[in-house]
Structures are given as structure tokens and as C-alpha cells.
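Just the one chain here, laid out as C-alpha cells, in the form predicted alone.
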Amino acid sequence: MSELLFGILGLVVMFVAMILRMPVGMAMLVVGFFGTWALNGERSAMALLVTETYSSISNYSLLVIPMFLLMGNIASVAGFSRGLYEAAFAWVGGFRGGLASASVLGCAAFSAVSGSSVATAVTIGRAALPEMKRFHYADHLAAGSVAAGGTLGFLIPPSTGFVIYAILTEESIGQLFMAGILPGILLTALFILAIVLITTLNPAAGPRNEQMSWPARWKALSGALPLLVVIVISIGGIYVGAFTPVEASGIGAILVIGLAAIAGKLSWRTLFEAGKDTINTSAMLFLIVVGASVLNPFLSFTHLPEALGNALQATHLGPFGILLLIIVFYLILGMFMDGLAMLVVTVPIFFPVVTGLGFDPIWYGVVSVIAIEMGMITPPVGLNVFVVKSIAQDVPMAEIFKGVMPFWVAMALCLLFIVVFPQIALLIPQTMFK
């Protein structure tokens, strides 16, 4: 068997292992280790396992993950996330479909402290879905807005997707964080535009609520202000160069813990729960990093990325045609895999191809993350759809998938805008690092 066929067989075995519910990181680790053993012998495989495990886990930049996760978990258990939703509700809840728009805005704001798509959907969904049910919103609009809004956690900094992408490609975490800001704002605006169109065509889907008074609006905003200040300090500090992403994550976590303690919302129990969730999620992400670090050399041994690049070049579709094929592949893969799995499996294969075509690696990071986000709400799997289903158990899956499709179209438009106008993603990082 040729090395190339052996590499393809390894990927097939890995996908089968994932389908059989083996953890993503472990599936990559097993295939990478035993594949290297089969190709280069036991000694090479053991050396690879030891050196890659140590070098990947000892990466200083990985500290960003547990710190930002802790920041989001503390904000969630302390109830700050509900304050974000209530502030958004106070300002836009009086418009038709306003509760759904408030859900999207709440997701966007909470994304800036959580960095996780699933955590964003769960946290905001618990606050928003009961309210939309109480005001007789259509199930498909309510569930669809939360499922789609949750995907912003994978794009708006501090995105764990960008952290993993940066480690896999050796790009700057700070530049990737900055590159996600304008696309995140654009995608949020397109989601709200989708809600406006839905409720204009079907007013019963999102009834108009009573407008809140201006004093009530400012009061609601003041309740969310402390957490918004933390977001500005941590993300803004990276932009102005006051501190690195790792330092920003630590400062953000300390500030949120301090705010929770001052507000009297931090007990030993909530601190334990937040810490436990942080450790569990961090361990899962660290295992993925280790697995990817062991898998990538195996793929290099088989020359699979090089062969794929040559095959794509042979199509003569040009750079944008090849990029379109890659995006379509992400959408198909998203029907069966979760976002992080797609990222760690595909980036080592596609990244050399894309950079070889002359595309900016930071720009491609944004494009790939949005394409993966689309996969997270694409049937028949759509991880965020299942997350929302776990909260809204009385809503049929068909209704949730029906609800996310207008937002899927909005994400496709956002992706098109960024491909046509790359400066949407590159303006802030280029300004930051002049």
C-alpha cells in the first residue's frame, strides 16, 4: 500500500472512530501514533508522542483557553449573562421580533467573554427561550435565533476556534482575535436583519412588545455595564498593545471574579462549579491540541496534504474556485462533525493549499471559522441545534432546523462579503500591527 493510500485509510479510520463516539482528540492521537508506527516504526512513533505532547501542552499561548473559559463560566454562574440579555431586551425588545433580536445581541455580547459556541447558546438560551415562549413567539424563530446566535461564540473574540487555529498554523492569536471583531459585528447585524425580514413577512412569528421607558433602558444597561467594561478592557487592551492575549485572559478572569464577589454572587459552590466546567472543557481542548500535534506529522509522512493541493490545482478552477470547493467541503463535513473537530482535521490539510494560492492566513482563519459556524447549524447534525433542543425539549427538531435556515443564509452572505471585501477581516489587525 502506498503512503498516500495509507494516509487516506488513516483519515477514514479516524472518522469512523469519531462516529463511534470516540473523543475527537483521542481519535486523532490514536491514528497519528499507530499510523506513524506502521510507517516509520515503534521508536519513531514513541519519540513523536513524547515530543509533540510536551511541546504542544507547554505552549504558553494555550493559557488563553482556561482563563477565558473561566471568565465566561464565572459570568454565567454569577448571573451576569442574564444582565446582558435584559439590557438587549430593554433596548430592542419593543420592536417586532425584538426578543429574538435581543437574543442575538445577548449572544454577541456573551461571546466576548465565553469564547464558546455551545456555552453561548446554552447560557443565553436559558434566559431567552422562556421569555419568547411567554410572549408567544413562533418556536422556529425563537429556537433558530438562539442556535444561530450561539455560533457567534466561535467567531467573536476570545474565540477558542481562533486559539486552536493560531496554534495549528503558528499565526498570531492577537491578530486573529482582532480579525474576528468586524465580521462578528457584520454577522450580528445580518442575523437581526433576518429576524426583521421574517417578522415582516409573518408578523405573528415575532409579536411586537411594549416599548420600555428611557429610564428603564438606561437602568438595564447599567446592570450590564460592569461586564461590558471587562470586555472592553480585555479585548481593547490587546488592540492598543497594553497586554498580550494571555495577559488579557488573566486580567479578564480576575475582573469578572472580583465583580461577582463584590455583587455577592460568588460562593464556594459557584466557584467550584465554574472551575469544574473550566477544567473539563480545557482538558477536552488540550487533548484535541495533542491529538492534532501527533496527527499532523503522520499526514506529512503520507504526503496527503501535498497530494490534495496538487489535485486542487489540477482542477484549474483558480484561487477562488478552489476556495469555494473548500467551503463546500466544510459545509458537507459540518453535517457530521462538530466545529472543533472540523477545524483540527482540515486546517493542517487545507492551510498549505490556501496560503500557496496567495490568500492571507489571518483572513483565511476568519473564512474557515465562519464556514465551520455554518456547519454547526447545518442538518442533519448541527451541534448548536442539538444544544438548543436540550433546552427547548418541547420544540421538534424539524422546527429548529426550519428556524435556523434564514440565519444560515445570513452567514452565507457574511462569508460572501468577507471574500469580496477582505478588509472587513483585515482592517483592524493591519491597523493594530502597523
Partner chain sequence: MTTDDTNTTHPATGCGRRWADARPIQWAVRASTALSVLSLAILLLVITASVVARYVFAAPLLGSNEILQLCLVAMVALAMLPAAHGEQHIRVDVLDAYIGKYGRYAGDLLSRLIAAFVLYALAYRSGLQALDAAEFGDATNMLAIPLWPFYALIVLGAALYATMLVIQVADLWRCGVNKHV
Contents of the next structure:
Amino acid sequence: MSELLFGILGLVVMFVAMILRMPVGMAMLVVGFFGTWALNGERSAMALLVTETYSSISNYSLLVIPMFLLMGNIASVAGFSRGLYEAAFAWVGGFRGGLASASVLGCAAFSAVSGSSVATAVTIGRAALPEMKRFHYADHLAAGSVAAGGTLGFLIPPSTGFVIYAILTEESIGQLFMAGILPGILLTALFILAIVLITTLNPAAGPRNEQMSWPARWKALSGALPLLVVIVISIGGIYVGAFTPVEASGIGAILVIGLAAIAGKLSWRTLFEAGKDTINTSAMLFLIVVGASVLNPFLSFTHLPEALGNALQATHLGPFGILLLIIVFYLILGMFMDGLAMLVVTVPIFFPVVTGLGFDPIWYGVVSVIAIEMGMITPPVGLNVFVVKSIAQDVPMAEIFKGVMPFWVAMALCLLFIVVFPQIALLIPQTMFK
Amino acid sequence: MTTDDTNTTHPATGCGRRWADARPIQWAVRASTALSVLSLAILLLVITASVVARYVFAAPLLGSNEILQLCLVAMVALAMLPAAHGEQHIRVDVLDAYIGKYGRYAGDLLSRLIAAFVLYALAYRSGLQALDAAEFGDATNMLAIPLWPFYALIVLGAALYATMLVIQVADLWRCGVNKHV
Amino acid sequence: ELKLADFQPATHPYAAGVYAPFADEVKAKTDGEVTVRVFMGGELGTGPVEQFNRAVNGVADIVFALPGYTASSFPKTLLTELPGVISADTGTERVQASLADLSKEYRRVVLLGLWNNAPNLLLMADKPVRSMQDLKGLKIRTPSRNGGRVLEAWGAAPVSLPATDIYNAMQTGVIDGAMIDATTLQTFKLAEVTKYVTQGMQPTISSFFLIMNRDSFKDLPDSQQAVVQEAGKTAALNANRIQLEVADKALADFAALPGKEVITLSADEAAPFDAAAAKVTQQVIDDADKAGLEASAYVKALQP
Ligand code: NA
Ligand code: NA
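If the one shown is the form predicted alone, what is the structure of the form predicted in complex with its partner chain?
Every chain and every other molecule in the complex is listed next, the one we just looked at coming first.
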């Protein structure tokens, strides 16, 4: 019992440290380290620190992190992402709210080269937000579509969220990636549906543009071609089994570099800058992985996950009741915490509970990633909202949060569909792996 | 997830040049960045080469995994200093307004000092591990690459990271609570 | 209280068949003064690779690990992996009788129990192996460096891959097959992606051990040290028995599935494999002798 209290105390200290502005990964590392020291002595704590650091940063599967980051960074500096947006613009820009839909589609397409929601929102936002301003779109619709569209970066493969989930739960990165595809498409469709509804109710929010001619449309699509080729080869390569996820990430990165070089859009300078961004973001992500790997053994020592599982079982809510409780908890936590931080803190605690209830671990990966994405646009802490704010400085925060609300509802609907029809997540991984 | 876009708040601005930006430190950051990016480039080339070898030449590179894993260690270890210098981290800053100026100042000082302690501990313990690995000749399975240099890189990365935090603490201290953001 | 760490799932048969009796024996023979708490499922750190370091550094007191993951530390221990050195059913007892020969390799940890796995077989996705010719140029996952040498001698192209990646790699054709023991047909669900299994040649055989942190061991009085050592030996025998039982059952279940085939080579068919492997075994033993490991003597002691 005292060990259990100790575990709860550890978590409290961790949240206090985070409030006192300690980086999330460091807060987990610090609590895991000192907690283990207090429970098991200095030797155990030191041992944990050194073995888990080395094992995290030498983890073969985690190679996908720098490689997919590099792929997205190069696509961004080479201007390929702009091509994606312009193609989407040419095809759907003529409809009511079409620019907002084009932003969502652009985000969905860029999500297939980028593992990060923030990078997706930044990249597409830089191209899309000025356009929507130019065509007098309502600020809330413009900002909302980019902030929400950005969250697709986490769901559509490659996804940092799935990589971290896979590492925490020892599930297959490849299967999780594949499980994200259909929900990603579904969510994109629901986002566009939301835009159609908003602009039907309030046509002034997203006025119609003139339709582009067919030749102009095909021309715009050809501008998006390089990146589409990379997406098909690398993500498609995982699906047909040509590559492991690590290989796919490396091939994707080298292809983007090659295409950018051929297109004359790459200098040594920009290449180095993209590399620099990659190693910096990687360092931050690896700190989180190290922090989680030191914290988790500490939590095991305290029996906390076990006790929580028993407590949830004792509620007699049944599997779906408990699942609902967990999702609601995610939504509340999402108001205060960053998505990735939520993932690393909660998955080790909830995963054994959820799989113990008989839910599919891959499916639960998709469910928790969507729940976490909702957190990324839920006030007051919505990382994606902050990102959009940094690009569109003149738009008030309240306006952006108002703008994301319809999309938040769309995400809740998507989540509901996936809970009711698990096949949406599981169909592709199951056909791929028999 | 964060990109360099969040890299805009430096805790100690408005009171002269920060020690954290002194010239020797900037050189160290640049050198560390360059070497980390070099490791990244090697990663990219080895992954590509191993795919090509397997597909085109039907001759898998036995042990390429080991090169990749050790290169990843080098890349991350060397990226620790630049990441600390650029303060690229996910933070939960929702309650910043509530904890007030003193809360933020104390938090920034304290969290850095505690983190520095843990990182020095990591450096020290990894140093022992490096010595141990050298003494017993620990090496990878297929290619027999010695492991001790990679533990040594962790020592370097963690120690530099911790030192950067200590310098930032000194900057914060010199600057005082009133110029803290 | 001693903490025992295993990275395998809590449902693994070792939990009930090896660790529970081990904990009971230690508790009973120390009059309840020493208890063992088992952490399964990688609770104290995931994956097999770092297990040895977890024991050396003392993340846990007792650790289940595979010497093959830190091969550089255990060249002599790993000789039993080579074809023809031990047989799967008697290997563990013979190794236990010669444990003293291995003492130089266990300076950083205390060896409690060392046992061998069921023999490694060739699990093939869709290309049957009935002769050495069939294996030519195929990409086969190897469990170790020595395994890779054997595969090369058989004409295959060895690929090194974490055990957890085999399923995907076989399913998708990244590799044509894997050299691994039959228990994985069940534990890693490899039966789903395997169509043919080939056995009958002298196999490579992997080993496992239970190792203890030196300081944790020294902290125990002599009498309790002896109890833990003794319980470790029992644990090794139990674990070996479970390993072989699970392997037999997994292979039988596999053979009973429609469309699956277990190919057992006849003595004539196996001869080329064994001849090629024997050269590798001899080469590795000679190299180890040159490195001063007294390998020939050790291997001789293991022979029936
Ligand atoms: Na993505
Ligand atoms: Na939030």
C-alpha cells in the first residue's frame, strides 16, 4: 500500500514539475530516477538511468523518427508541400468553402510524408492561410481548418504518435501505420463534411471561387506529383511488403532529397538546415522515450498500473464503459497537456487495462491517437492552435478555438465510428497480414 | 511535437549577452550539430545501401543493423547540446500565467538544476559503463564493433547538456527575476 | 526481496513453470528470509537486448537473458550453439556438469542457471527446403553470428533481424525464411506466415540463462547463496523441459494445419548440410582455441 501511495506521489511530483516548466521528457526521467532511488536505492536508480538511456537511443525501430522527420523537413524546404496545397486548391477551390477543404486535403496529403501534427499545420498553414485571407474567408474557418487538418499528421502514416505507441507497447510499427490509413481518410472526409455544413449555414464564411479549367487542374496536380510518388513508394512499400518501416523511412527521405536536388530546390545550406532541424527534434523525442523508459519501471515497482486496472475492473462498468471512461479522461487531460506527452504518460498505465478487457492493441492505438489529437485542439492548451496562431498572428486565440469546435465534433464522430466498427482501423493491417 | 517555431522564448533576454551565447559555447554547439548531422547522413546512406544490396544484389548487408544502431546513438548523443541550447522541448505551459513571475523564475531555475543533476549522474554512470565495456571488450555481435566509444559519446552529450543547463541557470541568476519572461 | 526480471509476456509458461517453483524453493530453504518477486512483460525494461546490462548494473537482482544478445561476452558459452556440440534434450544436464569451465565468462554476473532451447529449424514462408540446393541464395534470418556462418555454409544469404520483426518480414517477403526454434511458431505466431518447416540436419541450438547481479549475490550470507544457486540449477532444468515441450507441441500443431508441411530430411539428405556445418563448427572451435578459450576441451567434455 505504501508503495502505491509512493507511486501516486511520484505522478503528482511529475505534474508539478511540468507546471514548473520542466520539459515533459525530463520530468518523467527525473521522477523515474529519484523515485527508483527512494524505493530501491541508488544502485538500482543509476542502473536504470544508464541502461534505459542506451537501450532507447540504440533502438533500431526508432530509426524511423529521424528518417521520417528528415523526409518531411526536406519536402517542406523544397516547396513540395506547396505543390500539394496548390493541387488541392485547383481541384476543390471552386466549391463553397473550397479553400478550407483544400487546406484539409493538403494537410492529409502532407501527413503522408510528415509524422508530426505541428509540422503539418505549419507547412500547409503557411501556404493556405494567406490564400484564405485573400479570398475573405472567415478567420475562424480558415484557422480552424488548418489547426484541425494538422492533427491528421499524427493519424495518417508516418506518425510519431504510432511510433511512440509501438515502442511503449511493443506492437508493430508497420501494422499501426497501416491501421491509421482508413481512419485518416474517414477523418479527412468528416472534416470536409464539417466545412460543407459550416459554409452552407453561413455562406459568407467561405465564399465560392471561380472553378479552374481542367488543363489548369491537371497542371496543378502534376506539381504535386513528386511528393505523391514518394508517398506511394514509401508508405505503399510498407503495405506491399517491399520495405520494413525503417527501410521505407530511409528510402522516402533519400527520394525526397533526390527529387528536390533534381528540381534544383536544394542547396548544401538548405540540406544542412533540414538536417539540423531533424536532429534537434529527434533529440527532443528521444528524451521523451528515455524519460518514459525510466519512469515505467518505477511505476511497476509501485504496483500503480496494476492497482488502477483493478480499480477500473471493480467499477463493473464493463469493457465499453471503462473504455468510455478512459476516453473522457483523455479529453479532460487533453485540455491541459500536449498530445505526445499524454501518450507517453498514459499508455503504460491504460494499455494493460484495455488489452486486459479484450480490446485489440492495434485498434486501441488508433483510438488513443485520435483521442489525443482531439486534445491537441482542445482549449486552453491546444498545441496545434498555438501553431496556427504563430502563423496568423492577427487572428485572436478565441476565434481559432471557436473555429476548431466543429472539427472537434467531427473527430468525436470519427472516434465513435471506430469504436462501433473496429474494422475501419483493422481492415488494412489484417488484409496485409492475412 | 515541436519544431523550431517554438524556439522563440529565451528565458534570459533583456539583460545583455547571455553566457549561453558566448563564442566558445556557440562553437561547441556548431561542432556538435555538424557531427550529429553527419551521423544522420551516415544513417541515411547505410539504410539506403542495405535496401539496395538486398534488392538489387540479393546480398543483404549482414550487420548493417549494428552500424545503424550505433550511428543513432551518436546522432542523439551529439544532438543533446544543440537541443539544450535551442531549448527545443515539449513543455506544458498552460499554467504559466497562474504561477506568476516568481513561480516561473523559480521553476526555470529549479527544473534546470534538478535536470542538470540527473544528467551529470547519467554522464558519470555512463563513464563507468564505458570503462567496463572497454575492460571486458564488449562489442556488437556481427561486426564486433567496440561499444565503449558510444558510451563515451553519451558521457559527452549528457555532460554538455547538463553544463548548458548550469550556464542557463547562471544567466537566469544574473538577470534576476524582474527581467525574466 | 530479490527482483527477477523477464521481458516475455506474463502469460509465458516460465512464469508458472520456472519462476514460481524457483521462488518457492528459495523461500522455503531460507525459512522465508529471501523472497523473489517476479516482473514479467518487460516491466523493468523492455526487450532482450539490454537484459545482460540490467543484471550487471543492477536494475534487477536476477535477470532472464540470452547470452547470444551479448555474444562478445560469452564466446565459450555460445559454443553449444554450433551444430553437433550438444543435443537439445541432454544439453542442459551436460552443460551443468561442466559449468566450472565457463567461470571466466561470468566475472560480471553470477550464473544461476544455463539451459538450451529446442533446436533451431528452418521456417520457410513459401519455398520448401528439401536439399541444400533449395536453400541457395535465399534470404534467411539468422539468430546469431555463428548461425549466419552456418547459413552461409549452406548456401543461404543470412539476414540479421530482431525476433519480433520476423513475422512482418516473412509475411511481406523481405526474407524467405528464418532459422529459429519451433516455439516461435506459437509465441511469435510464425505459424501464420510459415508454409514449410525443415528439420533433420544437425541444428544450431540457442541458449538462455538466469544471471544475478554480483552485489545482490554478495549481500546474501553463504548459506543463502548456495540456496539460490541450487534453485537456479533446478530452474534451468525446468526451463529446458518447458522449452522442448512447447516446441514439440507447436510443431505438432503446425503439422496438423491444412496446407502446411514439416519436412524431415533423411540421413542422406541431411549429410551435405551436416558436412558443411561441421566445417564451420571446427573453424569456430579452432579460432576459440587460438584465442585461449580451451574450446576443444570444453566441447569434448560435453560430448556423450
Ligand atoms: Na503522418
Ligand atoms: Na489540449
